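Take a look at this one chain, the form predicted on its own, written out in structure tokens.
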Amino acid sequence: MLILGIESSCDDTGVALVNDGKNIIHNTLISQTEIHSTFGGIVPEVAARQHIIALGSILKEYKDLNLLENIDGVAVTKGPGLAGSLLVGVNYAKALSYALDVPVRGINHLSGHIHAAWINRIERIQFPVIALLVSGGHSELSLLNSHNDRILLGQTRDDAVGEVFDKVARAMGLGYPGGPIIDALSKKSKNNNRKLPITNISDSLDYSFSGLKTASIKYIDTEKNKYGKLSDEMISDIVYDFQDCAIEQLLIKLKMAVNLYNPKNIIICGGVAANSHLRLRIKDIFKMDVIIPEPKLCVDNGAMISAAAFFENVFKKETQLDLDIFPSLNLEEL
């Protein structure tokens, strides 16, 4: 089954053609990072306008390459995400569906991230699965009993882990987005003495990253006041400490969930899953197979939306030309 996937929930415009949820025929991603970096974060109105430009350009390219001729359906992110950005993607998808006379279905963005684990994978993923979804907007643990049966086990009570990476990077003047910058600079640290706290909410699989964020920013301000300016060595030590604490919090709850639910596989997905420290730490912790999509499939992309549509078998239902957006959609909603 050949499915065209469209992703426009935030600031990345993704379109992909995927066969049977696993095999990528064509994958296009246009990032707005350079545009939003001048603002130090995402400006929703700017993001929506850029999606209009990007989707028009991408879909023209797909038409010129004759990639739209044999598709069986169009899958598009319906939520969660920025309302303006979601509207652009959904309206393009419905127009394309009508023009090509193929069905259109809305897909949960969070399910898309999880189903990125099936792309380009030969080995079978066995249920039940514990999925850790970590990104700029989400930090969630879920139990998957099947492709269509998801149970939310825990989530952040305040900031998402990727959001905290951005805010700590901003406090140090490192630029946006903070995740890749902190990951790179932390590798230069030679001092592993932990000064920042690790939050562990007892008797819960929920996360809390606001304490780590506040402690990190206060520590940065204290060091700036003491020395006037942070040296390169101090910066690398601070970001290593912060990153290590953030990753440790993620792993504490993941280990709890695995012990409680005894899954056959673990999936780690979302933009923060590209973090090299997380990937390194995870290798020696679990005996079972831990699946992490390749870095380019961890970020928002159209291929993951195609994959989710296929494995959730959404086209068994009628087309959704009346499809609406759901900016606050939760993980358990299909």
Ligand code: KG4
The other form holds:
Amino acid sequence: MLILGIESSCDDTGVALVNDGKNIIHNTLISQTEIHSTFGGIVPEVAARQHIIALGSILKEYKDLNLLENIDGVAVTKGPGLAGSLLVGVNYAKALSYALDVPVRGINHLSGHIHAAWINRIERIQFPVIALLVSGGHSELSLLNSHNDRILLGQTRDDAVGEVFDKVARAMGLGYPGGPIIDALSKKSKNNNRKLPITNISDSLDYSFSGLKTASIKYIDTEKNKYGKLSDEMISDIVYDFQDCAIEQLLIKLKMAVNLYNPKNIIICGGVAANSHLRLRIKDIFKMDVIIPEPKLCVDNGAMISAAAFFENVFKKETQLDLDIFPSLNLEEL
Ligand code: KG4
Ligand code: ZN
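Could I have the structure of this protein in the form predicted together with this ligand, to go alongside the form predicted on its own above?
What follows is the entire complex, opening with the chain shown before.
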């Protein structure tokens, strides 16, 4: 089954043609990171307008390559995300569905991130699965009993973990997005003298990252006042400490969920799953293989939307030319 997946919920425009939710025929991503980096974060109206431009040029590419001829359906992110950005993708998908006379269905972006784990994978993934979704907007721990049965076990009570990577990087003037920059700089640290806190909400699988964010920014300001400017060595030590605390917090709850629910597989997905320290630490902690999609499928992309549509079997239901957007859609909703 050939499904065209369209993703435009935030600041990346992704379109992909995927066969049976696993084999990528064509995958295109236009990132707006450079445009938003001048503002230090995403500007919603700018993002929506950029999707209009990007989708036009991507779909022309697909048409010129004759990739739209045999598709069986169009799957598009319906939420959660920025309303303006979602509207652009959903309307594009509906127009395509009408023009090509194929069905269109809306997909939950969070299901997309989790289903990226199935793409290009030869080994079977068995249920129940514990999935940790960590990105710029999400930090959610869930239990999947099947592709369509997701139970939210825990989520952040304040900031998302990726958002905190971005804010701490900004406080140090390191640029945007902060995650990859912090990841690279922390490798230069030789210090493991921890000064920052690891938050652990007891009797809950929820996360909280605002305490670590505030403590990090306060510590950065104090050091700046003391020394005038942070040396490269101080920067790498601070980001190492911050990253270690953030990743340990993620792993404490993941370990707790694995002990409670005894899953057959573990998936870690979303932009923060690209973090090299996280990838190293899971090897120490879990005996079973932890599935992490390849980095280009961890970030927002169209292929994951196509994979979710295939495995959720959404085209068994009727087409959705009246499809609306759902900016606050939660992980459990189909
Ligand atoms: O999944 P994603 O592309 O977009 C959202 O849906 O949010 O995730 C982007 C987030 C950003 O906050 C970025 O700083 C973070 O993922 N990120 C990382 C790394 N690469 C991206 N965080 C930590 N380490 C990384 N290597
Ligand atoms: Zn995302």
